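Take a look at this one chain, the form predicted on its own, written out in structure tokens.
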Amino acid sequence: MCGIVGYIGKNNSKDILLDGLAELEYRGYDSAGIAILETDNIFHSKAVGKLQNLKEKTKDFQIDAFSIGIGHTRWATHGNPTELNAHPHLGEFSYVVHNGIIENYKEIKDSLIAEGVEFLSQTDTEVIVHLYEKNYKQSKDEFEAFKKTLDSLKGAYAILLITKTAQDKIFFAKNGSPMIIGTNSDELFFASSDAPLLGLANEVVYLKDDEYGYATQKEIKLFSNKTPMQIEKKPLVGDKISAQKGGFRFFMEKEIYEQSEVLSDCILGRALDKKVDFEELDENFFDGITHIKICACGTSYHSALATSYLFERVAKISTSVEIASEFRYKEPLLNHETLFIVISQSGETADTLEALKMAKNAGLKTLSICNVDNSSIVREADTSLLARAGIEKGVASTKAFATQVMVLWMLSLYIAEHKKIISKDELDSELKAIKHIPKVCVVKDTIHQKIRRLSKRYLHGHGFFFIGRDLFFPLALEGALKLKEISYLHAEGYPAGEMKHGPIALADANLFTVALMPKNLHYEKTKSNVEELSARDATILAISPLEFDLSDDFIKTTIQEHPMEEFFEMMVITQLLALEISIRLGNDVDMPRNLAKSVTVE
């Protein structure tokens, strides 16, 4: 989740690039940078933190002559948010900006290092510029070198590259990450969304995957699979907020669709071929730890509760989960063999921050899972793992929850490896499932359309039960929370096996039960519980890969091999269900009443 801009023209390229980055700052604000090529000189500047820091740093630089420039605002994925890791990345005579993931960057980097190339950053992006310059030195042809570089890359990317040897061109490529070209009579622009182009460009070219080429002030050369492509320009219309939403009705909807991408970012450099690696953790970090206590609030609490099953099942380590607002006042007993983990999207959650301080004062080792680097919780904890979800504008968290669960799942495997209690075959199976999750979370249009149609039947009644067992009980809690946050309908998450201990008294035709029925985890037990509700005339919406005859409505999921694959697929469905019900009720999905994105009060 980063933002790219580019410019070719005779106006003030610095201001155009910075203004464009300001429109994309919702995509990332860990760091930003620009590079401008004018005749034989390249001006470049980078700054950590908000874009204002870069504006201040470049305030004395002005250019009014013809130039080409690229810019980038970053949300850290691989490598910490530092100036060295900020884009653009430089070689001897070229600069590059990049969104996405170069999956084989390690192999390319090792090969280049063996040839004497020196790297400055920890990022996957830097390999692009060094590989390009290597190819150029061999061919002395910029476009051939660029094509050969693309042929070597595996993964998703949007790339802009400028070089001193082609002072009027920007080379570009798109595969899996957004890239748009904007034009007017004598200028050309690049951006990750429409927003930076509004008011500047008259027409736009929406690049498709596997398209690449180069552009000058007067022309665009576009190719796909080495074949020249026709340029299809469309009029640019819309407003900046709509452009930031990328065509979606709400930021929350956009963020549900982004989960596949951010989960790919989340596992980058962590889920490797044969192991899980967290560069942030010292190899002795878990020495002496016999218990884990996780503390969080709201959605983060649900991610903790779900993965507590994995810590005990996979890592074989005793794990307890606390609600931060309760933990603070219960006079807890803490011992030094406990690792205290806190989870927060914003890193500023007041109750979670105070619980962290309590644990530190008691001498416990602490770890935070957070989405915002340099936040209060990240600064306070001994060590932190970033969720890499990108900026989340919708108040009701979606992609932050997904990435929290993923980080904790990988952490359970990391601990299991550290304790040497997981076999090679088991680890291979877990890593295979982890790498498949981004595909699982791709929103299928057929599923979304079905949920949109179903939603009109769930606008009344006296409430919802979301039920599940094992890992799917916390997912039921989260599904219920999403629905009540944005629809204002009463919803409750419950363990499926507990319904008969009281809640089943509420069952009637106006009680809606959303039943999470995974094939790979306690299916028959859950089915039996749902049958009990059906016998009391409750309205059943079953979510399962297996047909359930007693359901009133049924959403069929994919047959998966691993319970966590089912978990993530059902997560997306419950999020979409909450979204579509709320839209039908006419609610502002992104800004639900009485709620705030960052809860900084007790």
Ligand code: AGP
Given for the second form:
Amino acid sequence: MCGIVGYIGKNNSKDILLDGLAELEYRGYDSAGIAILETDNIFHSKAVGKLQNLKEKTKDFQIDAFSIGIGHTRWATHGNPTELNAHPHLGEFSYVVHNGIIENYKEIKDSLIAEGVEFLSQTDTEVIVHLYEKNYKQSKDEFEAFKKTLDSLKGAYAILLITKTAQDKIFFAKNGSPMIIGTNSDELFFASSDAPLLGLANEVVYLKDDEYGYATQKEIKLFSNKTPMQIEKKPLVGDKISAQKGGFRFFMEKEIYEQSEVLSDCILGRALDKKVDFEELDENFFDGITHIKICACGTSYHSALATSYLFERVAKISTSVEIASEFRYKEPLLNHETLFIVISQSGETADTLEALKMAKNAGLKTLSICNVDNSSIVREADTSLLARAGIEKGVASTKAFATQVMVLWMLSLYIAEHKKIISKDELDSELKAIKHIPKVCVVKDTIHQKIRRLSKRYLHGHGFFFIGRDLFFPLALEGALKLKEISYLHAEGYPAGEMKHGPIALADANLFTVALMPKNLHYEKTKSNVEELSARDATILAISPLEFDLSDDFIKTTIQEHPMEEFFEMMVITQLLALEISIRLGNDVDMPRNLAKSVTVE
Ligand code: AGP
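We have the form predicted on its own; now please give the form predicted together with the named molecule.
Starting with the chain above, the whole complex follows.
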């Protein structure tokens, strides 16, 4: 996710902006930029890669008079990481930075181009500054022009805009992406989170969705729905690391809670009113493809396995899934009618990268689902779909897994639509379920508190089975991996129907079974598998929307219409279960022993 900073005051705005962006590096980025307005002069600079590159480029620029400035670290969602795509984006006399996704940017861009506006970047953000200047030229009133611009935008945004015609003001708007205002006696700051404000501001205003306005050195004018709003200032407390964790105990916990937000980003501009669209894919991308092979490691392998069920069930295309480290040495038979998909959070996993190269060398068309733009895997694949999960700091992957599954689910519908094998009603109900997922993934405090309480019972024993059927078998594998990774307790995921073929011999009171029992997919069959375990005195934690009184612990989920809604709801529960057990065991949840966030060795 991008990072935004803003400044109004008499101190060195360049250093304040750059230091603020440094405090936001944890949000992940691939390019950065600043723009500073000081008595008619606008200074701006952008750089690809690390913030140090921007610091190097701006080292000779000094400012020690009153100025206003904005800065941005970009996490690419539209357009590759290049200087032209980096923010701030400029018009003739204005600059803008933006976090989020403007869903209707294409139609705005097309209409501005038709009026002769020239665009420099591939981004959605650039439409904001050109639309603003068009509105300003008509109204000659900066705030009216800014409000009119906001009225045209659909999607999620946190925006800062500065313009030469109002050299003491920063215009701001917040809807769906975070934005905070910080103040002290004679300076005013903007930031995407608390971290850049610590040590500078002593009070903060936490903006709410649909709030917008403008700020000067001494005052904030805040509006919502054209109504002036009361400014509610709160004292700013805390340290930088806890600020980066947003008050959570671990980055992993924060990232579990972020899943709702990043899934909204992930589907924006893709799950549309009547169809799924991927602007990265041209119309005939799947022409001639009769088989899909998905290759990955670890959690990414689990998202591949889960969605392989959807590719066959929904897109009616034969699909196989490979563990990259196995695929590399099995002398696989590959043909040109196979689309080779690799999945990777980091985009740097050695086994997955080498498998991708093998497929390319064999002449296959390749596609990557990745969370880091410009990574080795993104650069190697013919085409890439970004997960848009934002930086994932916890070694145990959570939000990346969620967005991988979401992208692949949408891709299965995209293929079905292009093959004309899905009805309008079916597609509508799938799109309805997709758009409901961000809400499904909002962590319910009652559920989290229940998991925190019951986790004390699962700190010993001779291991865990996570069991499920169909889509829920890969989710069982993922739940087991999460637990293993951060609690160091043994756990394995198993197809529920397979337990009677051997593993049930392990069943006793010290064998903990986490049973995923969705209502909408083979409930009765899964239930009878769990009853077989219960009859042998296994200790069972059942997760289901339907009451099940043969378990020792029971987490009731919501009655949903679609199995994927149940999938995502149970995903959050298994993530929280691993988190709370690990915390009780006193482990370092974010940096588990023996593990690395990116496995760049074979
Ligand atoms: C996930 O929790 C693990 N940290 C690990 O299995 C990871 O999924 C695997 O190493 C693959 O990483 P990638 O997605 O970055 O390729």
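The model shown is predicted, which means the values in this text are computed figures rather than measured ones. By rigid core we mean the largest C-alpha set that fits within 1.5 Å across both forms. Numbering follows the first chain given and starts at 1.
For Asp40, the Cα coordinates differ by 2 angstroms or more between these two forms after the core has been superposed. Glu255 is not among the residues whose C-alpha shifts by 2 Å or more between these two forms once the rigid core is aligned; its shift stays under 2 Å.
Remark: with the core as the superposition reference, the CA shift of Gly49 between these two forms reaches 2 Å or more.
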